[in-house]
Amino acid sequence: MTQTFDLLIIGGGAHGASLAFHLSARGVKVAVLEKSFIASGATGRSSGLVRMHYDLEAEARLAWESFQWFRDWKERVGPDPCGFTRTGFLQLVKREHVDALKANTHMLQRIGVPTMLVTAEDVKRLAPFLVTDDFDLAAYEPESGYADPVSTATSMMNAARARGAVFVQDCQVTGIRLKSGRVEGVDTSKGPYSAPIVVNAAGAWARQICALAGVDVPLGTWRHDVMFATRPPELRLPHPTVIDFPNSMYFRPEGGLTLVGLEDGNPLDEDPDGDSDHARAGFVDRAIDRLCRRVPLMERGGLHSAHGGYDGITPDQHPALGPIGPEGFWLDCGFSGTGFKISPAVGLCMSEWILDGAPKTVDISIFTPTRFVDGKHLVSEHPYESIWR
């Protein structure tokens, strides 16, 4: 028996949950179809950073809008917490990229983000245990920190369900039904679902869903490992969240642990159903070495655990958002490992685009997936040594 909805979302991560939340708030009858369980893909493996420092203004605006949701979660979403924890955030870059740092910080200030340039001496006062001899200036966001990705997705999905949305777990989409060039619904392991609009929010599996609709978009996969290290007694207090470009890593606190991720050496286009319960060989040694370069006291710490994860990635490492292919088929994917922190705003803007004909809160139309068909890539005016954001 076919179940009929106004709109179907494929994927139950933070972005699928956010879109369902915003659509259901406007009375749309929506169903979220998830092949496993909520936040079982990239969201469940996200490092959860909540900061606004981007080098592309549209993404910075999405991060700034989303931050205000994380900050005021109970009032905006509901009683289920998102786990937002304020730690302060430091963006470190190599000396040769200080002009880009200044330009990006000024852009962030112009759009309203609470951020400032601080000297290496200021950083030493903020976090005396950090090595600061390889940079002169840093960007500091005193209000930023991290949130719990699984709690965030679960909270938004629960709020959406309270407004009438349907969430279907263990529901593998096996086909997308088309008629006369437009979407009619999907076939799944739990039977057919009918709707005139289907949104692909399937993360690392997004390209497979695109293929079911006859859409060819250059969506790949990105493997990302993280490590949790126990801090020694000298570092028992929480520390700032840090993106450390000189060492190609980032780290943040989580209770008495420190989470560490590396930017380099992350394989592309692996099977997203590969082993994510364990980090790849050699990752932990590299992560420990780099963490101890920035925080020498961590030599007295220990390894708690490590795991991997997969996300979808695009050629320019910016999202693929908007309609493409048959009428009624939309993409909400390709976040390239940096999508969690912008998920509240992306869901809002996508709902505006779908229902009102244009995104209003932030103009996300520059992320149209048709840019790849046209051979165009998004490039910031002031990039660092890596496109990673």
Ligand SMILES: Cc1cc2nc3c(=O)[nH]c(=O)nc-3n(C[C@H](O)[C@H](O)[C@H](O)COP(=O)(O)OP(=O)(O)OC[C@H]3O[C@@H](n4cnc5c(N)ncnc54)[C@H](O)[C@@H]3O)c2cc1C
Second form
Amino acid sequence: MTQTFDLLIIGGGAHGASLAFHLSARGVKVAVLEKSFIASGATGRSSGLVRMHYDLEAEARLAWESFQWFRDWKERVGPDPCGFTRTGFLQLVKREHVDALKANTHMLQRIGVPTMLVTAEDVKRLAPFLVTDDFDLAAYEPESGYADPVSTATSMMNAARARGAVFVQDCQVTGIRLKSGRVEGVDTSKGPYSAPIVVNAAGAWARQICALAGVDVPLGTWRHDVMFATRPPELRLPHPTVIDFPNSMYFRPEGGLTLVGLEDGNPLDEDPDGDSDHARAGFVDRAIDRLCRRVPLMERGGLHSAHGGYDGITPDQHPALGPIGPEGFWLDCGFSGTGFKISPAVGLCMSEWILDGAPKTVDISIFTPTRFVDGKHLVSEHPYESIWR
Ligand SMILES: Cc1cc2nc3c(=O)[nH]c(=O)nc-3n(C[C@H](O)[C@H](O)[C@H](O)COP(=O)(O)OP(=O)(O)OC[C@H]3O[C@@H](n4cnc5c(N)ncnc54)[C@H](O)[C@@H]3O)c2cc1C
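So the form predicted on its own is up there; where is the form predicted together with the named molecule?
Entire complex below, previous chain first.
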């Protein structure tokens, strides 16, 4: 028997859960269809960094709005925690990018983000164990840190369910039903569901879902490995979260462990169902080498574990948000390796766009997927060289 809803969301990651939360808050009858279990995709593998330092203003605004959700989670979402942990955040850049760092920090301050420029000497005072001889200035966000992505998605989904949303696990979407150029529902491994609006929040699988709707958007996949290292006794205390451009790396504390990811060597367009339980050969050696360059004391640390994950990526490495193709078909995907921290605000803005005809909290219409059809890629005013968490 066909089950009928106002709106169907494909994918139960951070973004599907956030959209379900915000839509159900406005009385929309939503079902989230998930082929596996909650946060089983990129969300469950995410490093969970929550910082605001972006070089594109719209993304910075999404991160700033989202930060306030993470900080005030209990009042805004409900009793289930998101695991937000304040560590302070340092953005390190190469000397040649210091002008971009200054311009981006000023942009962030203009929109209200608590951030400041600090000298290498200041960084040494904040974190004496860091090597600071390869940069002069850094950006510091005293309130930033990280959250637990699985708890975040679960908390939002639980709050959505409390308002009537339905979450269906082990439910693979196998077809999109179309009639006269508009969406009518989906076919799944658990039978048909009908709704006039279908949102593709399928992460690294989003291109496959687009194909079911006859929509061709250049969505690829991005593979990323991370490592957890044990800290030696001298480094027992938690340390700031750091994005380290000069070493193409980021790291943050996780209890007595330090999580490390590398920005380079992340393969594109692999099968998103590839092995993500193990890091690729060579990754751990490279990660240890980079971490020890910035934190030499970590030479006395140890390897705890390593794994990988897949996210969706777009050609300009910014999200694909908005309607495209048959009427009623929307994209909420393409987060290009940095989507967790903006998930609370993206869900809010998408709900405004769908229900009110335009996003209000942050103007996310620049992320329209039609920009790829029109060949108009998003470019930052003061870019750094790569994509970051
Ligand atoms: C290792 C790693 C580290 C990261 N670190 C950070 C970080 O520190 N900070 C940050 O902001 N971002 C980070 N990211 C990026 C961030 O995790 C993602 O952008 C974000 O989690 C994407 O959420 P999502 O809901 O769009 O996708 P996902 O979490 O991938 O959810 C998509 C869901 O769709 C489901 N699905 C797919 N096909 C179907 C189908 N046919 N039918 C039904 N369901 C389907 C999948 O099973 C999956 O659960 C990282 C990503 C990775 C991989």
